[in-house]
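In structure tokens, one chain follows: the form predicted alone.
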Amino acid sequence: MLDVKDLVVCFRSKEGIHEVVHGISFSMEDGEILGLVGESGSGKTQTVLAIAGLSPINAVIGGTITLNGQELSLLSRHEMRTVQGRDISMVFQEPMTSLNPTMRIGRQVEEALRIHTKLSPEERKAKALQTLADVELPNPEAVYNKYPHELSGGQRQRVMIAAAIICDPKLLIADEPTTALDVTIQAQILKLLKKLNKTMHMSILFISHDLGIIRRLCDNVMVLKSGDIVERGSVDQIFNNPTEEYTKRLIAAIPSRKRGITTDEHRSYYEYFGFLEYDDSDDELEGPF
């Protein structure tokens, strides 16, 4: 569904050009969910903006990029605008710096179907509440007609999921979607994304630090660092038998109901993802805590 291959990514500034993605290679099967992971500054960002179109002019210096047999390298900005939105959409970490505050969110939610569909005001409207209530938002109605700022965040979130799914996309960027989100909150968009994924057969390119969420929602697994791809494998591979100093690190640093830094906000928030199992017996908690 998505090839990759010697993805070259770069800055540009006085001193020169700066790679910050160093010629990487992969691909995801349709249905799939892969997760990106690596520290701040290993090029997860970099690597997305790149796949989804939104890079800056002159940004991307090689490689193909390849969605469905179409060759999205090839093509110019206003070409990639029909792409984007219909066959590609991003979920942003931070909804409200994406939702426009003066726009009432039914029109933000149709947007893409203005672009794309030669949809009636009528049809664009049924299937903009249809999709709010898809992502679970309830009385869709009323949300429709609501500006982002009386809304809350986990309910913005959903929102920005429901405008990047309504043209019902191939690959779904997701970057770290849940960072800026209250634990509970997080669990309900996680477990939003996964019901999304097996009731559309969408592809799922899920970015985060949080290895913990990576283990539970996602297929497979690539480690970055520094702009390289240091590891990469089925999800149950890369936590049960990494061999990567570097993976290895990142696991250990999962945090841990032993360390003494597992409180009962995240117990709550793992519970509810179904990530924990307890047992009375030695009053262990089983899971990525």
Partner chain sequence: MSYAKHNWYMIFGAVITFVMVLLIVVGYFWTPYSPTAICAAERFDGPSFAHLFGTDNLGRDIFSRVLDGAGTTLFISVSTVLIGLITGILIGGLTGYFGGWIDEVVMRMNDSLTAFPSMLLALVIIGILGPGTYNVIIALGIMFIPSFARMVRSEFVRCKNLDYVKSARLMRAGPLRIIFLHILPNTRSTLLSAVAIGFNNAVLAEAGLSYLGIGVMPPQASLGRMLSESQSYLFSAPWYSISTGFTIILLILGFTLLGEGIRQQAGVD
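Worth saying up front: this structure is predicted, and the values here are computed from it rather than measured. What we label the rigid core is the largest C-alpha set whose atoms superpose within 1.5 Å from one form to the other. Residue numbers count along the first chain shown, from 1. What changes on going to the form predicted together with its partner chain:
After superposition on the rigid core, the Cα atom of Gly63 is displaced by less than 2 Å between the two forms.
Complement to the form predicted alone: the form predicted together with its partner chain:
This part shows the chain on its own.
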């Protein structure tokens, strides 16, 4: 579905050109949840921004990105709008700045419909309310008319997800979407993402520092180290048999309870955090809510 080949991201500055992503290649299947981990500054955000076409103005991008067989750099502006703008969407880290403070929630959730569809205002509103219900916001009618400052962090993140999925994107990019939330809310949002992934067959590219979260949410993991992919594989493979020293260090950096290397430790981590009941038989996210 998504195919990234030799992706290079450079920054131009007065001192010259400085490369932060060094020709990485990877691909994603339909419905896959791919985790992207790596220490701060390893280039995770720049990689996904390049895929979304949102790189900073001083960035130079190389390589090819193919979405459903269409190479993004070859598209005309108009095609770009439908392909990149409609099929890829993104949820950001900070729920405080990811919603426009002067726009009502309903208006923001509908924005993608205004741009990409010819629905009438009534149809848009119905679809927005439906989507707000899909992200499990209680009382969508009331939320629809509110401003962001009237919502909690977790509610805002749900609104953000609603705005991101309203046009049925093929790929949802989530750049540390739960880092700013407290642990219980985090678990709810993760559960929601997992549910949307199942019901909407939407692939998710999930960035996180928290390997515990990656382990529970993702199918596969990709480890990025200063702009290179050092390891990629299924969650089990990476967590149980990390081959690279760097990956081992990342795993070791998780507090021992969170490490999730053995089943016992794994279980105690989730019990400790109290947000996910650990269930060996079923790899679904289950929370006490």
